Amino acid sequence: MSRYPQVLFQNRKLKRINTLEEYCQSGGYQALADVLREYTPQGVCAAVQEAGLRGRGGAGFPAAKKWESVPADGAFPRFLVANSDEMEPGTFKDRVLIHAEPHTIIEGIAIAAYTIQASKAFIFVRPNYEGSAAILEREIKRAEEAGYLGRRILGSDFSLEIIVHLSGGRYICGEGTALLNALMGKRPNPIKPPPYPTVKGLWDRPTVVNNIETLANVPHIIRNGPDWFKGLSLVEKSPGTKLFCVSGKVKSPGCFELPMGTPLREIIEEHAGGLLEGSEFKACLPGGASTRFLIPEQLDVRMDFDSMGEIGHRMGTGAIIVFDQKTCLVGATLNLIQFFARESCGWCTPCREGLPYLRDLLWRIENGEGKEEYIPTIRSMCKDMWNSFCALAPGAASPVESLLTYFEDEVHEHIVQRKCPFQ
């Protein structure tokens, strides 16, 4: 039992989802009713802006600012897309949230759609999450039957249809503009703004893309107020709670709802049960596979957007992958680069050509064929990744760059011994 207030997981059960009836008994859909009765779209936006809600999908962009970027005189119909693609290795928070409390997601989608005056919303679900998609489809139908979705919701003038879209499945589909192309049946290449999707998105209409964890916070902000939401955090600049996934060499891997600003050491040692017997902390990826390795000297950093930025790291999705002293980080990084090279959409040269090149150099080092001149070449390639069309390549280069920053001696050891010293 967590010693911190549970918001998104307040009704989380061990072996089943929270039902519509149970959700309503705990105050569910009251925020939607209040919004439709008492709030203008601008009023909802102002409340979320005052609360300081930032995107939980990795970028941390302010949710209200994104909604406000939809032009008041923009075209209709408008669309909202709830992103649950979740192809980031180590990340499984969206799946857990869907299986715990689907109606807080549905209510959040409805309120956000009202705010931007969207008449149709899509939940974009990764292909491996067939069970999650089935849960959402079933609970959406129940919400419609109860009057919380569909035509003239709760007797208001607002109508909304929600469609669950099971993705074909690629990592690039988690990038907002590539996701929109995928939804339209096009090749999922990213689009370079301007125009931004909030001006010209799905079928050239204004479209907002939010992560489902972001949207799930919205009903609670409306119901309890911005000051309450700010008070949940342990830091001032990143309000609310966050769903942290912990995996790797820990005793109790899982998904935990904790205040923004919770120290990384506390997350690993208390909530995830500490490292396995005989293991010592060597490094972790603090926000999924596209973040930099974080070392023991940085274990006391607070997990929030600003605190992580101050030490040159990103919080990303909050997916913490823990490595111990027996793990070969050259091999681990090679594994990550193999994934990113495979998942590149192939649209731009740095990503299409650079990632396989990095993969080849790391493979040679790991398998005893490395040379000292590979190290400056890898460093140079990591810098070149920032010339790519979207954020996939820079993110993919992050663990590689930090491998050389913190563990260059381990790389040299592979080269000198002409084999992996951990084998």
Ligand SMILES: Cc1cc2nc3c(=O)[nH]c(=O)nc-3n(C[C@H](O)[C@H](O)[C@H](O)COP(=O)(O)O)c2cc1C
Contents of the next structure:
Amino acid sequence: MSRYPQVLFQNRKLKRINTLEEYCQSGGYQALADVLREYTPQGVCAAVQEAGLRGRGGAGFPAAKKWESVPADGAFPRFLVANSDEMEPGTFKDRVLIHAEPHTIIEGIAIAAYTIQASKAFIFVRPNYEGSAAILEREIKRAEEAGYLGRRILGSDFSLEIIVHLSGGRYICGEGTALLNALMGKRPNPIKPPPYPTVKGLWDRPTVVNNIETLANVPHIIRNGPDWFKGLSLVEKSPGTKLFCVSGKVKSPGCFELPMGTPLREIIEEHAGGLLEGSEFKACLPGGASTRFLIPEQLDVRMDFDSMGEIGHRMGTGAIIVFDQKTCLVGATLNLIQFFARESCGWCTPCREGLPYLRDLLWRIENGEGKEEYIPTIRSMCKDMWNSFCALAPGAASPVESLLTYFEDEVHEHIVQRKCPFQ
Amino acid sequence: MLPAEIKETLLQRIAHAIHPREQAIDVMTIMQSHYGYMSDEAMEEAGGLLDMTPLELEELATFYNFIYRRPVGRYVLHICDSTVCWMNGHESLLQHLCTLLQVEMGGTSPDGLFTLLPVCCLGYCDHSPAMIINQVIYGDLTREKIDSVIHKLREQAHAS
Ligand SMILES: Cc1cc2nc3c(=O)[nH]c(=O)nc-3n(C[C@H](O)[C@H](O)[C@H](O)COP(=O)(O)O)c2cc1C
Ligand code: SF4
Ligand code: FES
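Based on the form predicted on its own presented above, generate the structure block for the form predicted together with this ligand.
Full complex below, order starting with the chain above.
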């Protein structure tokens, strides 16, 4: 058991979900009932604002601020989208959360939908999570039967339908605006704001997109209050807990609910059981494939949006991928860029043309055909990725750029030895 | 032609949607599980149901990893080649699979049973290396585990 308070995982069981009855016994759906009885939408926003809830989808954007940006006179119907696309390599927290406590997600969606006055919500689920989608569909039905969803919820004026949408599978569909195109049955290219989706989203109506972990926190904030939520965190500016995924060369890979601001070293060495026998920590990607490599000297950093920002890194999704001294980081970066090049939606030139070019240069270096002059080219191309249409390409550049920053010697070794020194 | 009951399910879904094309992925997925893959004829049929031109639908079909526009085997193996699986021995497992099934990446085994395709991170990095076969995840893969999975699927196929 964790020595920290468990919120989202308080009822996590080994092999099954926490049922609707069990959820209700531990106070579930009480927040929704309170909200519908006593809160105005502004009141919910104020509580969530006060709690300081920040988006868990990667960027840490304040949830209440996003909800407030739906114009008061915005058209109806409005929509809420719960994002569980989760195709960023290393990330699997949404799956674990759905399999642990689906009703806290459903209750969170209902409260957030009430706040923006949406009558329809979509849960966007990646393929291969068919099991998760089935759980959600079944539990949504149960919640409807119990009166927590559907028409005139708990006797109020508020009605909500939740639809589970199973994606056809492409990483870019997780990007908020591409996701909207995907839901509308259009080719999922991102859309550049403004107008923001909160003004003009699905079928030109106000639409809020939130990660499902963000939404799952909402009932707990309403139930226990903003101060309690702030107290869960070890740092000031990122309140609450966070679901951290650890994978790679550790003894106990898994998903752990820990306070925001837990030191990275503690997460890896304690919660994930430390490195495998015979492995030493060489580097990690702290927040999924689109974050920068972090080195041993930085292991004491706290895992929250601001502490990571202060040392020039991003917490991203909190998915920590651990590499050991026997793993070639040029090879790892080549693999990462291969992923991004394949998953690029092809809409804009820097990404569509640039990523395969970067992959080609890295491939040559890894396979003994590298030249010194490739290094400055790679560096400048990483900068060019910021000219792209959406955040996929700059994300793709992050591991590459940090490889050159922290492991330039390893890159040189490949070039000088004309082979991968790890093979 | 689709059996009447499948067609009915599809029409119901479409009727329930705000706009028909919103159901494009669901319709193609359901049709694909009936036909095995989305042939040109199936695309036309789907376009008719969704009020989309075959070209509009093609834009989607070719975009997504799990819509097949070419014939596939009875079992479609997608093996994860993203970072965590890569560092946990994806390459040697892939070679093993290719030998075992007598296929190259992207191909279908001579007996028509297995198609081998790559896929990016399956969201099971805590059980890496991982693969998915017809919506069933297999994690913590070793050569032995792969052998036994393939063996079982072959038996299953021959039994039916
Ligand atoms: C390429 C790309 C992929 C993304 N994938 C996801 C995803 O799978 N899940 C997610 O919640 N957010 C993802 N995001 C972030 C979303 O655009 C969006 O910021 C997020 O869903 C907002 O939710 P939040 O405010 O609750 O964090 C992705 C962004 C990019 C650029
Ligand atoms: S950066 Fe890449 S994924 Fe984003 S719009 Fe451009 S091509 Fe598409
Ligand atoms: S990298 Fe293979 S399952 Fe995540």
